[in-house]
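Encoded as structure tokens, the following chain is the form predicted on its own, with no partner shown.
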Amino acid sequence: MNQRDTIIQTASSIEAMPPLALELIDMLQSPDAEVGEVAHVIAHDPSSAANLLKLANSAAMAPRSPVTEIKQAVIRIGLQRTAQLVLHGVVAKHIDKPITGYDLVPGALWEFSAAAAIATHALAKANESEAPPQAFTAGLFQDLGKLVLGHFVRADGEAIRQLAFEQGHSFEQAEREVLGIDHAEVGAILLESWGISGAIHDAVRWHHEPENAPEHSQPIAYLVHVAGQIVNLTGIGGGADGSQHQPSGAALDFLDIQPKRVEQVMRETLFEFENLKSLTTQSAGSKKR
């Protein structure tokens, strides 16, 4: 078996993530999700539920009145939002771990994730238009397969980083010479094997080179794409890749990206990145209270 196969074999024996995240995961695709079916899916799992509880009736949301349904909770705190709390939640658990073949020390591609996730919506309101549904998953997800991928790159980091970074390949470019696949291709595996599909895989799939995406998933993959670099110039997460990967043209032109505006998303990127770790820890803070 050589090492593309090795890897492959990896990626698809990974655990799942829990089922209370594939569920949140088909709803924030659809525009047409209930506040009734959201909160009866986080109801049950209980520790999501609490905590989404204790954020409900805490200072940031600054309520008049103490919520104790899951239902009224997600009213307050908003449907969507709702949704990207607790799948953020829940997705943190499993990504919140060191990665040393891309020098990512506990809580980085957390961080990055999260980032990336806003991001993308930050990018639509720029353009003067709304996210895609799947846009939130997809920038969460784009940077799974560094999950399966560090061990390998770590065993031939030298390698990989003469290519990137001596010879002046993306990162990505560098990956597929050495080990014959790279983070973004065994990222869409990982979510193969848990049965996510459509726009979220193809944008996880092609997140480097959008312009590879199907033509029906490009919208979401060139938002995708431009998230991701917008959050490496914000530092956020930043790994041993850093900068080396390579913007598309195709991408910038669909966006229309211009540096203004590069910059105004990068301002609400921090500022909905830095609301979002203050939410997270006053959920945890309440829960050790």
Given for the second form:
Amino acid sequence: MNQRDTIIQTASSIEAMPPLALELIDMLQSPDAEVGEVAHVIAHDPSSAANLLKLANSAAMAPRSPVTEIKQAVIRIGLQRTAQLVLHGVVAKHIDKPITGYDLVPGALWEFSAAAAIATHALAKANESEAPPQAFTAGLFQDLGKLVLGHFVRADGEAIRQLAFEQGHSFEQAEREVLGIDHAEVGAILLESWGISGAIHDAVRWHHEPENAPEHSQPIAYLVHVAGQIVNLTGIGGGADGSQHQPSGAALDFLDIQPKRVEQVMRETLFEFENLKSLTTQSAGSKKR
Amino acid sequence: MAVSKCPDQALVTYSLGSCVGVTLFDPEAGVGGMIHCLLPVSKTDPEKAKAKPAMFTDTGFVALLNAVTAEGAKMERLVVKVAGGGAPMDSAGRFKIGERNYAVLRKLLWKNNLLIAGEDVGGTKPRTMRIEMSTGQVTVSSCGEVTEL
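Just the form predicted on its own so far, so send over the form predicted in complex with its partner chain.
Below, the chain from earlier opens the complete complex, with every other chain and molecule after it.
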């Protein structure tokens, strides 16, 4: 078995994201999501439900009377913020590991992922449009492949770094040359094994070469690609690959990326990310980096 | 932003992408500080800059300067070192944040008669910057290598 096959086999055996989380993520991104429906799903996840109630009753939310029902908590916190809180609790637990091959400390992959998800919306807003509902999840999941590939990148780190930083190949190209596969393809294999397909899968698979995504998924792939590039620049959840990624001209043109717009998106992403962190810290007592 | 005059301490900032990391150190007073600025100018969002001045290079650098001098550092003795200001590969100037962060910083240093004693800026590498308060030694770690500025 060659290394590529070993990596694919490893990806297929990774523990799945809890189905409840996936259901919730889909539901919360839908423009038709209803408070009652969302509350019903959250009520089945004791940890998320407890965190939500704790937050709804926190001093920052200043409730006039104690919030005891999940539905009341969702109304008080708001659907979007509820989504972020739930994603923090469920996804963070899943990806809150150090990934030594990429020099990612515990929590760094989640930080990058959360900020990239936020940046997809900030980018769409800067273009005076709304991000398609799948963009947030695709942004969040774009670097999941690093969970698997980190182990292999660690073993061959020197060869990959040399190709990337000494010879000027993009980091993902260096991964392909040394390991036979890159983290984008590995991430897509992970999603397939969890039953996630369509635009979310396509955008993750092609987040470094969005022009190669199937045509119907390209707008989301473009958003996810540029969001990732911008978050890399902020250094949030940054790792060994730094900014050694090739921006896609097609994506930059499609989203009319200019320095002022990048600055606007970066600013909005940073502040929204800080809000998310403070929100989840209040709720779950999470660590600070 | 962090300021210290405790020789047992080291100040560290991680993951400098397009952000600029700046250290100031007065070797005689043993006072130093570090800042990690993400965005070039505060006028793009004065309200947010008021809440978090350290996030912007212009307001952040001034805040750092004020903080180290308040702790006893003298302007004429300050040693300035800079790292970061990176950009993605071949982006045809469409990101430029790192370049702008660095340009704003240079302008402020010039206005305050301060020179850069050591720097590691630009490019795509991730950087971690560290200053030892006992000596003022500043190092940048990147891709497994540690370089003294």
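Between two forms, the rigid core is the largest collection of C-alphas that superpose within 1.5 Å. Positions refer to the first chain, counted from 1. Computed from a predicted structure; not experimentally measured.
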>> Pro66: after superposing the rigid core, is there a C-alpha shift of 2 Å or more between these two forms?
In response: yes
>> Once both forms sit on the same rigid core, is the C-alpha displacement of Ala56 at or above 2 Å between these two forms?
In response: yes
